[in-house]
Amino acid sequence: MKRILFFLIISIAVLAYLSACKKSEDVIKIGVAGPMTGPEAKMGIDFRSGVAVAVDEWNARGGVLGKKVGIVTGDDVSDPKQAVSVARKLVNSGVAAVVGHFDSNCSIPASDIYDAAAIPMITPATTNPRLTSQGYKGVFRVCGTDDQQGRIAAEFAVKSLKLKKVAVLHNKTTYGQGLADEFKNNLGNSVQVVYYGAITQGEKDFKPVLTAIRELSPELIYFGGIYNEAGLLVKQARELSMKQPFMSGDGTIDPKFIEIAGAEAAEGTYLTFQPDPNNIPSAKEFISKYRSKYGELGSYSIYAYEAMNILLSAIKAAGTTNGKAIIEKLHSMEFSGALGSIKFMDKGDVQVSPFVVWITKDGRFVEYWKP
């Protein structure tokens, strides 16, 4: 009797294991990596929300290759070491592809892990040119690059604002310094950079550096960094009676910037970003779905949505979750979605990535200037 009971228990355990394996095999897992906690958590959460809209749509249509799509979230807390750890965990969990990361200094080291495992990654937001200059076939982005937006920002400063003296700051990160340097290097000889320096992420008091800048009377202060420090910089500059406009990049164009700075202080800040998706007819359905479920659209929500749709379209076309096959499809296909037509160049950058200049006005962001 004991022997029969023993074999019965073993049989139940084996059946449960096989059932769990079958259930796991019926799901195509896609990683979503970014800062889900910490000071930049809003960006990661916006990623995940945009991806979730795409996953819901695909699953409602029956999934991909006869399987449902599941999300595996990785929180890198905007830290490069954590990003590597997250990448390893996602690879070990069996994801077919990854949407992420957000910060350049996270995406670049994480890409080493994905490349070694032949797992494709598409970042919705990493703009540092180095990411796609490493020779990795499976690394892509659906956003533009810092050399593009730095050049547009400099062109705006010279041609539209006709500036002669500027101050340049960055936050010492791969993204922030890279963007600031691209702006600085594209100004040409007609504009004098009277101050070039850095602040540290996480600090709260920037008045000493702002006081030093004030003495040099620049006509504009350019900041390469994220909305947290950008908001404090603008707020504290106004408290020091500094009236110069600020300018920054895509890492600052988030409602949190205006919330931190205050609408009055943020008024007139210039920001480089891609065109307003609200003006793109093909984006309207996504925006409506997103707002009904998650509220106001995040800066990169639609880019995360597009990244997921592109990955799932490539998996469907490849007819497999084999990473190398998916990567080949990503390079060969042209994708049509909420942002229009997207085709990747050999390096993994999009063929068309127009940047425009936005301005903060009446507590919101508005498109202001096109090159």
Contents of the next structure:
Amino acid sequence: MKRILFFLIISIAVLAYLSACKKSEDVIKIGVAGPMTGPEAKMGIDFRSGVAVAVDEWNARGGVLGKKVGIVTGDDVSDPKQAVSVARKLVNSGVAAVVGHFDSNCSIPASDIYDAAAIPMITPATTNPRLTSQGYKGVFRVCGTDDQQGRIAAEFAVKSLKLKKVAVLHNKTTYGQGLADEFKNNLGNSVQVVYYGAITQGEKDFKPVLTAIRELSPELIYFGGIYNEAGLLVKQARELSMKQPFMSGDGTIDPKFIEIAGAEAAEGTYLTFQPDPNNIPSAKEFISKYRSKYGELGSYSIYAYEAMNILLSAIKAAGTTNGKAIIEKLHSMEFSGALGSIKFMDKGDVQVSPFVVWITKDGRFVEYWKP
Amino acid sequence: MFFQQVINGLTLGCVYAIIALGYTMVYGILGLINFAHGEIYMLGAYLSIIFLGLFTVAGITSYSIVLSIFLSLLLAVIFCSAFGYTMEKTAYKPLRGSSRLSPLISAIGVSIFLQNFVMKTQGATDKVFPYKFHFASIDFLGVSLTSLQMLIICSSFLLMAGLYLFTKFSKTGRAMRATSQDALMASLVGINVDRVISVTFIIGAGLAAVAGMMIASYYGVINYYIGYIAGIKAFTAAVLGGIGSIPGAMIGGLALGLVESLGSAYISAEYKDAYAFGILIIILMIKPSGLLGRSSDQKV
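Moving on from the form predicted alone, please list the structure of the form predicted in complex with the partner chain.
What follows is the whole complex; the chain from before opens it.
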């Protein structure tokens, strides 16, 4: 009796295992990694919605290589340690490629894991230059880089605003500090940096540091960081009767920034970002699809969508889910989609990344200045 | 700039002080560090936003914004007090006879539970306070003081004074002090110790709710993990002033706020948290019982 029971259990286990294997082979899994919870959860969720639109489109067309496409979500909570464990989890679950991560200090350590497993990764949002200068073949990005972004911001401050005195703040992260440094280093000799300092991410009270900056009366305050702190900084500066405009990068361009700061306080804040997708004719279809399902577009939704499309086109062209073959295709192909035509350079950066300066006006972001 | 920094620090210090009172009162009576206290403050912040949202839907906000803010504060305080009472009865009272570590671990458990519960039900993203106070700030000799800052400072001092008078002169306050000196003796002279403990938790949680509402309206944005760092800072304030001492918590909170603000202004803002904990280490080395703490032999 015992023996029969034993065999029964074994055979059930084997059957269950086999059926599980079979099921997973019908689907090509793509990992989507980013902050799905935590302080930057909105960014991660906007990513995933963008990717989901792409997946729906491909599956409606019958999938890739005769299989359906499925998403495996990884939540890195904007934490580098978590990002590494999420990367391992995605690799172990057998994803063919990854769209992610969001934060620079998550994307960089996670890229080690993907590279070791020869899985291509395309980040829709990490702008830190270091990510693609590690010598990894399978790391790509569809957004611009911080050195381009910081350069444009500095050019704008010098040429268009003709500033003499600026204050520079960052949030001590790889992204924030990298951006702030690029801005500072590109200002040239005509501009004096009267204050250079950092704040802590997650902190809520910035009045002490703002009061110190107020004494030095700079004409502009540049902040390398994310919308949460940017919103609070602007709000508290106005409460301290500081009238200087703020300037920040792509991490701040999110409706939540205006919500936190209040439209009145956020008015006139300059932000460097990619051009408005609403002005790109090829993005119209995506935008209307996204809106009908997930509401207003997040800053990076379209980049996540595009990253997913590029990955799936490369898989289709390679005819296999083998990582090396996909990476080869990613390097050699030219893709055209919602963002226009995209071709990766050797390092994995996009060939043209036109950053422009946006401004906050009446509670909305509008394109303002082109270099 | 100095006076501006004092105002900045004072506002923050008042909030720390109010939260620290909850820590110190519970410690004074039970010898327990209630690690879930910061989470009650977070709960208070969320509840005030939720109630304010409900009033907006009900149309009371358009009728009178002051009334609806006051009502939502009142409801948040009542809700949090009830929660403090329930928490004591379910998580701490059954463990009262056991080793000192058990209720501490239970408190950490309550804290983790509350954080995750709020994250699950309210979402992980930041919540924005629905009403923006117009920054009608008074500029006086280069010092900007918003009406909200004034409100926070004044109401904190009123609350602290009220609590001080309550413990000093009311019957329940006297019973609280007696229990904190010696719970057994207090029960022998006819004090209902269980009731005193419940009152302590109710007052502490109510104060935390007020602090939560203050922060929600002052910064205008909250999330589910604000209770963690605020709890640690307030705990530091309580230890700084001498844990168990009510005036100590007030002074500790104000001192902490000032140290953070002046430190980040004159040294560097990068190490803001380090100043708070640095000063704690220094005070504990010089005077281990804290600024106003009683040494243990005085207690008996």
